[in-house]
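This document opens with one chain alone, in structure tokens, the form predicted on its own.
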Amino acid sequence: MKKIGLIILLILLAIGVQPEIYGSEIPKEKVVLVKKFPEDGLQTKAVPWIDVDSNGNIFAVGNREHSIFKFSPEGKLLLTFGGWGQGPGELQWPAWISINNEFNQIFIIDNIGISIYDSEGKFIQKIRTFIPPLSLCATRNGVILLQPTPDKKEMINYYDRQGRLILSCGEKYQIDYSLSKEIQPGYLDRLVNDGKILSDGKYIYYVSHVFGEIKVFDFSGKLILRKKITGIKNLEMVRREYEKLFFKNGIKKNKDGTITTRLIFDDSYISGQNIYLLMRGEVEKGPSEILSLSKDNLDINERLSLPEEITPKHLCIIKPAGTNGGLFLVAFYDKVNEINLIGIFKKGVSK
């Protein structure tokens, strides 16, 4: 049998076919829900973006409510701030959140710019943004934004707290706009470069949620490392499918005029020595997963399978996976009870 296999391999190579040589995958471990809140569901019409401060308080972004909800580590609602408007501290369709844990300051993207609050919801300042960001990451000295546009090669912009541009870096994915004539170039740039900006204070990380690739830059803008995530066969197959779609066939509108969003990951988070990725269940045709990657080499070191009865959308880490099994905070849609919730998950047996 070994000889037959070798003969087939030699034939394939002779005719120019490159067979896929694939090793064993990292086994999955289950994580279980140990706590959810509020029990009667969040008062949000969409699953909220989330982050946690250095005291363990949890902040959730209500996009359609134009408000931010603060919960204690035990899940008790402490306060609500923001509200519809254009005045100081008011919001319009807020989305991503990033907390600077050195100062416990909360950075929120909305349609107007970046609003900054203290941990008690007191408004500090607003940074205007004229290019709508796809993601943000708060730093000690400012904020890093993912802002791809057709007229600029770089997609990552770093601003100080006064809104002055410090650095632009990170070449965006180049797309032939003529392949997708039905869609505006600006929107195509947002589709193909969708992802998350992360930072540990030393490096800037761009995680492509479309192609499952990570690029690492230093704070001078130099590319330090670029790597496609490997080790999951279906992920690599989906990536090739999306690359073909975006770069060869083009994106088309659906019959009803909508555009289907194509993503491998829904969210990313950095904590300790690891980067955590929330992988969509569609990739493996099963439950969504949390992938833990080493910051050093971007290799997968852990695969954690979430319960099947939830649709998770956003992720942050309370304790890294190596700390007593890890604690993962996930905002999700409960498919059984049809409500939005925030849950604390961990490896092991549920209480």
Given for the second form:
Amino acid sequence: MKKIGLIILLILLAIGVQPEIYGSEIPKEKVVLVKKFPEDGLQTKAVPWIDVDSNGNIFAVGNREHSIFKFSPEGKLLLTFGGWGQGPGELQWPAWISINNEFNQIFIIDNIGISIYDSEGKFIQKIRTFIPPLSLCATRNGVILLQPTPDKKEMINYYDRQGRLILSCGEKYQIDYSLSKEIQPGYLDRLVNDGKILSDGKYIYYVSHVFGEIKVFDFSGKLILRKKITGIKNLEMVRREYEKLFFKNGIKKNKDGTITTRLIFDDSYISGQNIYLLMRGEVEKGPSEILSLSKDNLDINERLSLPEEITPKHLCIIKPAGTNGGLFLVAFYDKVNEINLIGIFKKGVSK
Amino acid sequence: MKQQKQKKAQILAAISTPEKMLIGLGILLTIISAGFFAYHSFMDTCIRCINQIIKNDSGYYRYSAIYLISSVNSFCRPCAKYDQLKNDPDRRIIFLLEPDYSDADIENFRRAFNLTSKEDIRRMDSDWKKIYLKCNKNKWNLYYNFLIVINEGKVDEIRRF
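Output block for the form predicted in complex with its partner chain, input the form predicted on its own:
Time for the whole complex; same chain goes first.
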């Protein structure tokens, strides 16, 4: 019996089926909730997109409320601005937020374009690009948008403060639209290229939330580095599954006409020397995790497990991880109390 | 109060079920036709205003398609017949955008929809803005876009999208 087993193993090895060894998976650490707010839950019907300005004020986007909520670093509601409409400063279904910390200017994506406000909620200007972005990143000189469309190869567009396009780069994932006949090419492009644009002022980072891959560009649009995130067995398995689905088998609509989004990450953020990724709980069939990657070599240097009783959706960093540990700001759905909240988490034991 | 209620009950009891159904149907039909006529008189006003403005420059608008654009994104490209209309070499296609569109917005609009220099793209002047507001009147405060097809100098079709 042992001999047969050995022969089978030898045959398998000979034809190239080699067992994958993941002995060096980075151990997980836990993060604990330090504080959550508001006490009675957010006024938002959906978990809000969040960002933090240089003074520590927290901005949360109420998509269905068409408004932005500003909280003090202590979690006190200071201001609400926006409101339904198409006039100056009004919003329709706002989503992603990005704050330029140099000028403390708040950039918001809504159905009409990009609205820019100061940190007191005063409207500054609107940029219309007519291609709904998947993500935005405010920079010193303008805004970088992730805008995949079927008729263009590049999906990263950099606009100056006046809304003029100054750079297009980043080839999108090319898929055979005929494999997924039930879905419009435009929508398919958005599904397969879903991700986030980040920047540290020196480079532009595209994080694919579908395939767990990061591409790094300089500000001339040149691809500097491209790397698939490795070191987590299940993440690599899910990636292979999604690659097979998008590039080989094709996507189909569900019976009720909906389309399931395939994501490994829900959000990502750049701070200090690291890129932080909010990994979905489904990947490891456990609680969601924050992965910390070195932005130089894109290797995972830390895995932080979030509490099981929350469904986190959006992430930003108040204090980058270091020797003293980081402070993470997470917008989440509290499964126990059935409310949306913002929480501050840190590594270690709860008080 | 009680007496009134009793009176009501007596009247209702005196009407048979088929009669009640007929009355209900009558009310429903009245509401629908009132809505229909209100919409058409409103659209007539909208068309009358457009006809007036195109009369002032009949040569320019004679055989054209005017898009009054408040906000639109590339997902709406198949909307409102653009792909069909652009293949008509004789038709002038005019995009009138909200007055607060910046030059960069207009350039982005041209690029997003792959428009050529053949199409006229400009901001609405005050007359067109007035027409837009008149045609767009709705109780939900929604800002629609409109396609106005003009044949032989007259409005042939108005489509809201």
